[in-house]
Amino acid sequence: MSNKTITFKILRQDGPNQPSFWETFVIPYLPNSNVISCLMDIQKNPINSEGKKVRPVVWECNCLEEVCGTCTMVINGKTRQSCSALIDKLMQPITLQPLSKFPVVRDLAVDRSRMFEALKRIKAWVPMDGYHDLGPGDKILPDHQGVAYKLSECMTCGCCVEACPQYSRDNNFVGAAAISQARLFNMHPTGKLIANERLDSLMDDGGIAACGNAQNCVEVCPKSIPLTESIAEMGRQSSKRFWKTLFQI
């Protein structure tokens, strides 16, 4: 049996508005393990590397396969999905911490509420009618597709965010996430009907002019949303919207 064993260090909060600590934990090793079943390890038998026993460390995940965005951390100083960062591969001993951008709950589990209020505000849905049979909607082409699949692919995981140095606390910008997912519903048949009201919230304070072209968005996203291409979209958009608006075309 090897005696192999990994280190974690963990940047720790009781709770909101509480200080933060570092504690660090030695687990066995076991090859093939990502971070979120070395939590697992943790919880079952949270003693840190003095001996003493704690309480379990608080994380979030759920669908344990990079789908569901629950799992975003800071690992070694980068944000990304622990389900799948392979202990195999990160540097000892593999650091962790919450998300700098948004309110801690406890531990590594942060309060994301802000992202979702985001795509409130750009209207990220297809606007309805009724239920009522309005016949065959129109056709989309492979290339639409194409395009709109890999915007739909967006988890509000908080990545883009976190990495985004124009996005903080302090201000209201709504990040790469919502203005992609603006594009995404602009594009599509039936949300294009209200286009303008998505394009009229992000002319306003917060919107598509606070973002800087720092470019670390879509350096980190761990889809590999054309980020960058979705803001300069929405932004030629916004522009022509600037412009039909001011001299009522």
Given for the second form:
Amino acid sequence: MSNKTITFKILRQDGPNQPSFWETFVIPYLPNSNVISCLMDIQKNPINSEGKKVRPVVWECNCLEEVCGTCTMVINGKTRQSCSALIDKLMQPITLQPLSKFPVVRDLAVDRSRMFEALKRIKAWVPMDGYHDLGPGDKILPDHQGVAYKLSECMTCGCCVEACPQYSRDNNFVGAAAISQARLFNMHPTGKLIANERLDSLMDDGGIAACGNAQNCVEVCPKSIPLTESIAEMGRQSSKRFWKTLFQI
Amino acid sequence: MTKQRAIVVGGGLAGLAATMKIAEQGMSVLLVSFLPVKRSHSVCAQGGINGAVNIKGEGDSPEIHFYDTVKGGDFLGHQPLCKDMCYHAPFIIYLLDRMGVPFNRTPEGNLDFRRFGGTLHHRTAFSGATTGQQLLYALDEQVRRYEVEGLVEKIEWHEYLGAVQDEDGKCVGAVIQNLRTGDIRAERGDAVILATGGPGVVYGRSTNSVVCTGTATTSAYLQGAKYGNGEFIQIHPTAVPGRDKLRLMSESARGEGGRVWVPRKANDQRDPKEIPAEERLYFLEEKYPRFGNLVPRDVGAREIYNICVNQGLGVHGDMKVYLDLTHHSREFLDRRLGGILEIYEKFTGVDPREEPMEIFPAVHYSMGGIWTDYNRTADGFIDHQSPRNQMTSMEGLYAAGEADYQYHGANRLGANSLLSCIYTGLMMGPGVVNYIKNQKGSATDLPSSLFDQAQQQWQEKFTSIKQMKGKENPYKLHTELSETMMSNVLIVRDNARLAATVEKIDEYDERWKDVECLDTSDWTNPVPSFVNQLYNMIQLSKVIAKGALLRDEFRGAHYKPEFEINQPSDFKPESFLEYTKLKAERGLKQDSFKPDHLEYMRLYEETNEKWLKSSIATFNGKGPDISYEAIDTSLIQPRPRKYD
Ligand SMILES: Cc1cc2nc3c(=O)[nH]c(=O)nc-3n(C[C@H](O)[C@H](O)[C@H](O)COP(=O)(O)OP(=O)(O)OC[C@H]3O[C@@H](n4cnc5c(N)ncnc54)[C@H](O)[C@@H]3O)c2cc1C
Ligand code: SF4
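Output the structure of the form predicted in complex with the partner chain; the preceding block shows the form predicted on its own.
Now the complete complex, all chains and molecules, led by this one.
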């Protein structure tokens, strides 16, 4: 075991407008490692495969249990969270690249503000009268809760949009995650109250019409969110709204 | 007068709750966070949030919740706050429900509740096994609404470095660093709230997230604010070992019927499923027939330690026990515990629906935190309008959530933290707004020299950090510090080892000066920031270790066998109430109680007289001075705990 190693090829970039370059690191193998524990090992001994001391790799992470959505990157060509990428299940050399659909901040860290902006656009919240004591909310049946819960697990990680052929750095498509959030709030008893505002925003430029139905999103979502179902549902709601406004009914 | 505003640092549950409550009153908020707030550590919370809604008709009530909380904390909690929190809990759950949190439901469509540790009632509302994530998202959505309306300005990828103080020491703003550009600037704020979470990373690997270094609260302590009960660190009985993190297996697994056991025979190599029931030792159920697997965490962690270390019965001879859910159907488990079972499966490769999980205790939560104040009413509740609520000992600086210290005493009950975070955030809102409105002017009108000075001081500090060219790798030094803490300031504590630890930490303090700042670039460089955080973690370790060294008793999570007073097995806690009553009436006689009971109660009383106090650390320029402060125990008389 002692001379077993792990080889990483990491696509690095010093800043947004800097050129990117590959750097290789070979580190000792330790059982139960994942990509993040290896990046932490590199921090403790930042020496590349040529024996040169380099700056530690920059990446973002937080919860390390795949619920915060922070540590998404492209690992061996596949978009996923790096905390749950177990070394024993990866082919070597392991390549790490930043997400390609977002501006690179540095090395593996990217700026996903666009996803949070999309949540503003589709008004992803329940309107409320106030935060004082107004008694319990509506009764909700378990089946309804089951659907809402699944949608509500979206952690804005970006896998779905990274995989989407329609989502690019130079357009304004809101992406599958936001469309699915609109569905979540449109099904809530009071969230519904502004359902039309959400539909209007989805019927606008960069909204639901931009979806090309490639269905890649649902394949890669780590939370198995039924994204194509959400897109179809929001498509239905939008066309209903379209016809209603057209005939003023 | 120029516009006043509050600065909230941290967008976990506490920070978001405070932000929305303050914004609701029309006051502007600058919300500063290390990471996008939606990625805060609060997402990790799995099991649920407590509130005595009594949906199951078990006769549960806020008063019983209050009692369980105070008893769970071994009576070190501040009772008026605990009481007010528990009485507000049902309302908080309803509020979250109205906000759209997809709580699990009963067949009739009511909120469902599960059991958790330290209580005999179904009191925990839950959203699958990702309750924290669901609650955080709901609050995040409300705050986003205020952001769109312009009342909240959110700046993410910014780190709080320290408070700006005026000549009188009052906090009038915050120095923050942009983690992208590296720029350091002072922001003006009429009140600053630290809702920056706990310090688990001091112990290296814990159940906490990577940003939980406690650096913001430590910075306040270094600037003179008092730090309370630092030595009370919760060790959660059930986590999964990992190289980067110890992933939690929520108490809800036991709340849903999970059973903890070890093979009766030491080092039994058989597959756990081949070990018949009579050859299994369900040690919690055996020793605690009433609470069983749902004893409070301090008790659970100690029992696991006892079974594995003292009795050598750990699974395969290791510090591990089985947590078994295999008697439930897959469908049931997926519906109620899906989130955590997926984590177990993903990270260990074993399906916990088919195989018992192998788990062990891990650092989880800090009961201690920055000292904060409150204003009680005559009937033992909190006056929500008071500007004193949640204010630290530095005027104008507030704290909330895991960052504060008064709610959970010597041991927190499961599912009470999400509650205390949201409660403190909401409760303090009106008082903070009153405080700001009572100020003569706005921080915006103060001379800029104050802010320039603070900014410059931090800029110089970071310039000198970047020039550090010593021999120590900061990440390795952190590993050493955390290993020292892990081996010596954990479940079982011993004075000789604690004294050595305190010295050892002083060595780390010296060695920190010899750190190498591995990266000196300006753009998005996390290294200088980490070097500063490491300094703070070293200072906080001193608070924890010295507090533990000086507290010569056994209370809640702070277990020193040397000072344990053994409770007779047939003792009933109510006897103690009778004992004190008789004493007060001068009617106590030698034969009023069995001799061993009498002796036990005398010792218990003596211990409380000396130690039923908050420990308060103040920074003396080198390390902590520790003193002790009385707490309000007037609502429920302290008494010995018993869970069997
Ligand atoms: C695995 C796990 C499971 C848990 N399950 C439960 C449960 O089921 N029920 C329960 O009641 N409790 C549970 N807890 C405890 C509970 O989750 C936490 O105590 C609680 O979420 C803390 O919330 P908070 O708002 O105080 O801080 P956090 O959520 O930690 O948020 C802190 C915020 O401060 C920011 N921040 C920190 N430092 C700085 C700085 N220097 N500058 C700027 N920003 C900063 C962070 O970015 C973050 O936004 C669990 C804890 C863990 C670890
Ligand atoms: S929908 Fe799935 S893939 Fe897309 S952001 Fe949400 S969790 Fe990630």
